[in-house]
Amino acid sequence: MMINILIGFGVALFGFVLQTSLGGINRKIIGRLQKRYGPKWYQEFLDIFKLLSKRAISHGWLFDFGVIMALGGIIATATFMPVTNSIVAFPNYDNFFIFVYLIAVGMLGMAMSASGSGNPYASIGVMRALTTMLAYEVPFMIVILTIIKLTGTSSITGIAEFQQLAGNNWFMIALPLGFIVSFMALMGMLGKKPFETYIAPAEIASGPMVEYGGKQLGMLFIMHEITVFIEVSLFVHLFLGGAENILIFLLKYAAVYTLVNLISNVYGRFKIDQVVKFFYKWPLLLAIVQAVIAVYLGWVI
């Protein structure tokens, strides 16, 4: 047990330096892009250990105590993430629905530290961030079952060895339909634009993060890359096959990550409502007819 809690915090800490890195070197690509030089790559390293060796302020028990169990939840639910067929901490628990309960403790702690500041853009900002989750989860959560009900099973390792198998196709490929919702929903997770609604620094301030610094706002940094890292992961576990070893997942996550940046950076922002709106009507009835088409006919690429 005590090898497999290491091999979990490994993830964690594997996570946390290739999600940082990739975000610097996507940083440099949009400023290349963008016909600038860009900041270096390590810059994100830079400004987390600027601000962990800061002091920071505090607005009670409550603002700090969420800090720490958004930090711990996020940490915990990367534990049990695999990242090859033989790298799982957990082989047991690899379950997607663990992921769902777990991921959603950091971002309770999250929602209860930012509300905990009193600042009224912190609790405006948390509550469009739970608005915009309960927007593209329904749709998400109909191809994921999708999923589950033609493999048989919710193991994240299942799922990618079932897309491994002789005959099989990724689901990329064979749930066309639900791959584009779901690369919908993956933008609204990391919240990149036109789903950047929560944050909106032109509108709300940064929105849940306004009263951060210091110690504090380097944390949630590292709960950020941390949770970009479980997302972006699940999501090739999903739909790209998994992994047979751990070039194939750097590659395949890198991909992922650098094409959501890049559509990200041509968009503008949604409103709110508009937000739920969209997921309420395209990607929602395309999850629809993708789970119908087979599930109920049968009809698999």
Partner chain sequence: MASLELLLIFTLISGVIAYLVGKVHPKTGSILTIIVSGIVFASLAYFGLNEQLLTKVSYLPYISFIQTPLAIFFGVLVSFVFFMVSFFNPYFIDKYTYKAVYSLLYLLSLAGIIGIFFTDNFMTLFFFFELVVWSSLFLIPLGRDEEVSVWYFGFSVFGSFALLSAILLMQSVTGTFDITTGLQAVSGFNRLSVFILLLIAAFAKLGAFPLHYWLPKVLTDSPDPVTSIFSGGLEKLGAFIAVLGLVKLVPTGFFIDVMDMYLTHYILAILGSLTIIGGTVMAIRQDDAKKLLAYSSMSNGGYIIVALSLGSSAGISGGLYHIIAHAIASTAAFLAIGAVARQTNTTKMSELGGMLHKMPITYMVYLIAIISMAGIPPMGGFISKWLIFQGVINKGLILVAAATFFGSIGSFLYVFRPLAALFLGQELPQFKETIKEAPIVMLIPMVILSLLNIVTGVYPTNILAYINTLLVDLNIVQLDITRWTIVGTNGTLNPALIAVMFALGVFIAFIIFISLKKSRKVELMDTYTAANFIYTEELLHYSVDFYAPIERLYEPYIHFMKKFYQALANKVREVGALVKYYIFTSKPEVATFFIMLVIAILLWGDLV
Given for the second form:
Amino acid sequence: MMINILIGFGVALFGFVLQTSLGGINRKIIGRLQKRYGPKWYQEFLDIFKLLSKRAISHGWLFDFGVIMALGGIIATATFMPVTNSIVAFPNYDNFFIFVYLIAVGMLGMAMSASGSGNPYASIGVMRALTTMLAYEVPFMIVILTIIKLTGTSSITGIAEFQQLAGNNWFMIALPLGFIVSFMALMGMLGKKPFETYIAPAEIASGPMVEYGGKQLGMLFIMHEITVFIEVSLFVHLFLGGAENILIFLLKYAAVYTLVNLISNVYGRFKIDQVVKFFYKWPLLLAIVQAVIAVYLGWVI
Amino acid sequence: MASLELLLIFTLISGVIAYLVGKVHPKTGSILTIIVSGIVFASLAYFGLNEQLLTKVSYLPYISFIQTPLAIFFGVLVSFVFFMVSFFNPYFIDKYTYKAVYSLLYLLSLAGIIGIFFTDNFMTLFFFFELVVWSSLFLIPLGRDEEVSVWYFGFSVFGSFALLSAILLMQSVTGTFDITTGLQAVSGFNRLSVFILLLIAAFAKLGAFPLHYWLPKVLTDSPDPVTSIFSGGLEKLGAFIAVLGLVKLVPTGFFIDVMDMYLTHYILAILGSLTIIGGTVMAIRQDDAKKLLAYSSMSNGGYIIVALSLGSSAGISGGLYHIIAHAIASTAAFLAIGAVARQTNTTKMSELGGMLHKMPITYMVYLIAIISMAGIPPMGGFISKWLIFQGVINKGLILVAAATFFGSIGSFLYVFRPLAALFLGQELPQFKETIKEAPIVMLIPMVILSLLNIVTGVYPTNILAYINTLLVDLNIVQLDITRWTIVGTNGTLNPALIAVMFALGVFIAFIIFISLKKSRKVELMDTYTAANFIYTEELLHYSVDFYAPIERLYEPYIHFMKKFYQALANKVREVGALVKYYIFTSKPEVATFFIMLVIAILLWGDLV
Amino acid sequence: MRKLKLFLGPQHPGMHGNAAIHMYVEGDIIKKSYLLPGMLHRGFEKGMERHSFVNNISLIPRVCVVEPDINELAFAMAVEKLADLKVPERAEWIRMIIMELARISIHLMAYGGLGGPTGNYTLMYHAHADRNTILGFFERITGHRVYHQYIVPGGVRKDLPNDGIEADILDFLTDLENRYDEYRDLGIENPTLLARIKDTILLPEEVVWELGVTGIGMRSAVNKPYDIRKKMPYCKYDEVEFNVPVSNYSDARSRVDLKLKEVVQSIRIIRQCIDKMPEGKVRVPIAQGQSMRWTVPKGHVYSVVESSRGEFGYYMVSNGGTHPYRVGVRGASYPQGLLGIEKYMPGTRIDDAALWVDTMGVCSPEIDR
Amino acid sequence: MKSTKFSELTQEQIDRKWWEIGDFFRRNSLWMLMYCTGCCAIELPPAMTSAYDMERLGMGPMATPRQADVLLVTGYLSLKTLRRLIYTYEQMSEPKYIVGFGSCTINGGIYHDSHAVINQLDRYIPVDVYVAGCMPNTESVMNGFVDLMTLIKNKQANGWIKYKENNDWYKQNQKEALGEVKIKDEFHE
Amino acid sequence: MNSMNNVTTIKELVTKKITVLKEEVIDQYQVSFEVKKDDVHHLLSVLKQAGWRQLSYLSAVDWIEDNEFELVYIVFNWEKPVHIQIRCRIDRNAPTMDTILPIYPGAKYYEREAHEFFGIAFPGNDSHEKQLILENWDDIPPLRKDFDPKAYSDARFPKREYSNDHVEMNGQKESKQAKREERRTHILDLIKGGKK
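After the form predicted on its own, can we look at the form predicted in complex with the partner chain?
Next comes the full complex, this chain leading.
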């Protein structure tokens, strides 16, 4: 058990390092897209450690407690994440619902701490984040329902292995509509444009982050990197057939994340009610159609 | 007190004593309610869980008891809620006009509850059902508004009549009032009728769509402890009847192969889904914290209906577990709001703010309660929601699943709102000086409930094991559990492991936090305002129309149910005005009495 | 009902320029708002009274930071009218080139600035890259990137450099024209941006007249070519061919659209200017060697030019001395910036507040002065 | 024998080592506060965007003072701005640096005789680097940032320490120019 | 010439209804009328009805030697593009002028600014006395001619002190400070009208 826990924290650390370096590389790629040179690839590390080295301010015990809870919750979630078929801390316990709901603890911690700062922009940002969550989660969960119903398991490695056993017939191909929906949902989850409403610097001055600086912000950055790791690798395992070894995982992970970034960078951001409208229009419909086709009619390519 | 009969008589008599004492000294009377409900809970829990309750009846006529796991399950749970809430009674008794009556009614309801759950006869059940309706009916107007009790009365009578018709129909077909044999014997089209009638009664009591209209009104306007009772306790009567109708009654109707369930059950699941969506959507737009939680109770009632109508072991055990988890969490949440209301005399979120700084323990209680209500690990709500999702996904119910997912995320939205608007944010000047933490006696139940929230989330297998014995009683396949894990149809859950990992994660985060440079403490008003100066806390507290953008999307569509019921009420009022002119006075209590008298006379023939 | 007070600026990423908008908000709808100007107040009008006519040349570009050349031209035209100076023809054409280059640059900046409130930063980077090229041309012509001090009473400071600048400018303009569609795709044709800017922040025709909004705001609402360059042509605008783009429905999108269309017209004008520009002197000398003691006859005059935001005017009074007696600046965004925000911003959502300021063209330095 | 290596270092020395490591990160990741106080802000977009791309140096704009490291005072400061600037500066988390742009921050520049513009910024808040010019070229702006990085490396960018140590002096100067720094009137309730 | 016609029509229109103290045609796009204080509102409403719907500018000039303020209203018509300056003199000691808000709602902030910078009161405009651009101002309104911003600035905002260096000119030392003083007095001369 001790070994498993250590592996779990190893995964969390690995996720942090991977996502932070990839984030830096992506900033460079985006820089090129915007006719710039771009920062160093390890810039994200510098930023985070810089923040940790600063002397921050605090608005009371809840302000700090929320941040600790946020980071703790996310680290705990990451420990359940499988990297490949064999590198998984708690085999059989990597239940899909754990990721959806345990991530929420971290989010709740952050939301609580942000609102606890007493800044209205933070509260508005939290409101928008929750509303966005309400928007993308329902279509996404319906697609997941389809997958779980098809595979008969909600274990992430189980689903990945199912795809590999089916001759690498990924759900990306088997459930094309569901894949499109989930990709949009992934963009919503990662808070990428056009669903970036809750950061929106020009409207609410970076939303929940408005009062953070120094170590709290640094910890939230770490939390954010790990969250992105969880969400993107969830996507890799669910739709891209998981990974037999770590190289394939890295490749798929980088591809998905870079694609999300490239797409998001030529878009502006929606208003918050447009996000809700957007997700409850076509993606929800597509997800239901996909579910009906796959579950009731059994038409899976 | 191992004998149910003695327990019942004891509760009734002490109710009268509490009334008499309360006439002299109201506070003592209310303290008596704590003691009595404590004794009732202790007896039921101790003897019930060891299956040592005595069901022999020697003093009361026409009444017989039976000891089933289902009865013990509900009895222990509801009496526990009564016990917890009774701690609040001494602090709120001063706010009522009829102080002594309150204690009497409180204990009468408790007695009724015991009767309902432990009887084996449908007529007795109906009698106690009416006892609870009456006593709770008079509890409501102790708060503010008499109109809501009329609404409650209307829906309750509707439910009661449905229940009565179901009973009489069943009796006419099978010739017995016995619950178990009666429900199994009824067949054919009558079975469907009984099913529908029972479910109407259950829906009316549970406040499920489309019979939900009274619930938010009652829960908002009744006194704070009564609200907790309703949400955690009395509403569960509906769940009990739903179990009778959905699980005990043999299902009937068209069987849908692809979903592996009966059409009737599927329709119920859809109605439950509508309840979930309606409750969620309405809860999001409330300004009153109590009303918000009231709609959340409605939404959770929908979960219970969905879960019970699934019929699979995961579904039913999830539903039963949800009854526990929701009872604990919502009682805790209501008590926390009640504690705030006692200090500030309001539950409007737009008038409050920053209570965290003066009431940290109440805040933690509320936080834990809402984590459970939102179904986030490591709290009890997660286990039940996980089980329900297992059931729903296994059956492949897409629309129902969409509704449950929506409700699950939506609950995150609405429970966060009181947290942000009421406890967090700027500390308003009018509360800076006067507000203190709630008294220790009020904190006791809240803390106990919070601990239970955590226990149900970390170590649920004990309770699930009990639910398994219950499932045996109901002829359903048991849930596969081990000491630490729950094995669902498509996955394994280890709640303790999640909790441990969460604790470790928080520990690591804490180590990171304290090893870094210490932060500088600043005032709450020293905050980013785009470099402008501001001195009024109120202007910096975001609490009005919290979810304005999403509210705007559905605002035009929400009033159709309200319009329907208002139109109905107007029609009834027109007829009623005619009757009232001759017979009744303006008091709803009197009207109730008359109607009950009529019902009693009608029933007399059937009873003998 | 309790309200929430939110602020847009001065220190806010959504606010360009140093001014604060105080907003009282219910839910997310602004119920009451006003601009708190004055953070860029330098006492310009007082300062100009304290400098001689020639000294003022270095002061005036700084009135409006983003678009300094209109100040120079308006000031120079006012002085020329008072002193009855005749500007050499080549200087007029050079002035037009400068003005139109400046117009392209500010429109590009505003168009890229649309990327700020809506979050499309790629658009912003691309637009600024092109603006930077124009600033490079300015540096080659005038020696300064931003504050050129190039258009002086009596002409322009010096002739265009003899290093093929005209060809370079033409090359750049062709390049810009080729990328025009790309710009539109990235910006106002982008579906996500369209969702933000279409049918929001309306400016009906009555409001235009009530406030006195000019420029693109007016033209987008009244559907008539109300442009100073057409109506009362200065420089040689009556000798070049160009259209004034108009529309009859003024939402955020149509205003931005007009900006892009004006860029095309400006490109047209510059081409004609370079084509038609004669050789010759570029400046009439004023009070040779004694420019510090140069006096201007008594009088009062109001000179206007068409800026990117509308009618930009200088009211100048001279009492016959070396210093202007009184200089008043009519900022083009004065009406919509102050009264517009107070009266017509309420009802907007907080999401759109920054867009409101952006697309209405509120420029705080010319309000404060 | 084993522990000598550590026992030689006092707590103070260890702190200083940590501080040096922190300085490495701080100078490579300067987040600036976008507060366009005056006209020099117009040369910031070129510095930030494609032509010069500040992000190469690890610099980037930030939304709020809490998150930022460098306060850019871009140009002249009217009294109204100075109040807000001081308020903003005090909200930033330490260590914090100030770069003053243009001649106006140095000696009032072209507005030295204006009734609304202060003349000398470092009487009110400490300035680490000045970038002279009216307006300074983009190259000199970039150069100013590189200078700031060098100063941080050499531990000379300690304006914020000065501000803490000589707080009374600064406060007095602020009071002389502004009256009360924080104002409360009908616009600021 | 078409645009010159505009000017003549305006002149006819105005002189028919109002007694004009002084009229001036600056060029084909601009006319100036000086009228009495009481006639301003009448003239403005006439012009507005005639199509001059846009108030371009409103401000004041301080003629301190005459002890008078001159208010300037500039209105504009896009169809007949002529700027019309309407000027009137008011007493400097107790300057008031009724607001033109009912005619031109856009004048609200111009009047507020004129009050702030000149001290002219505009009864009828509710907010004219609120501060707009200045904050905590404690001196006479700054755009009046008798206000010296330099003195104000010197008293409030200390200059940076440079070392009192010297320049070598033709072998003799000359103080920069003295030169600066000399230059300043020279400039002050120029402000007062200059050497003609």
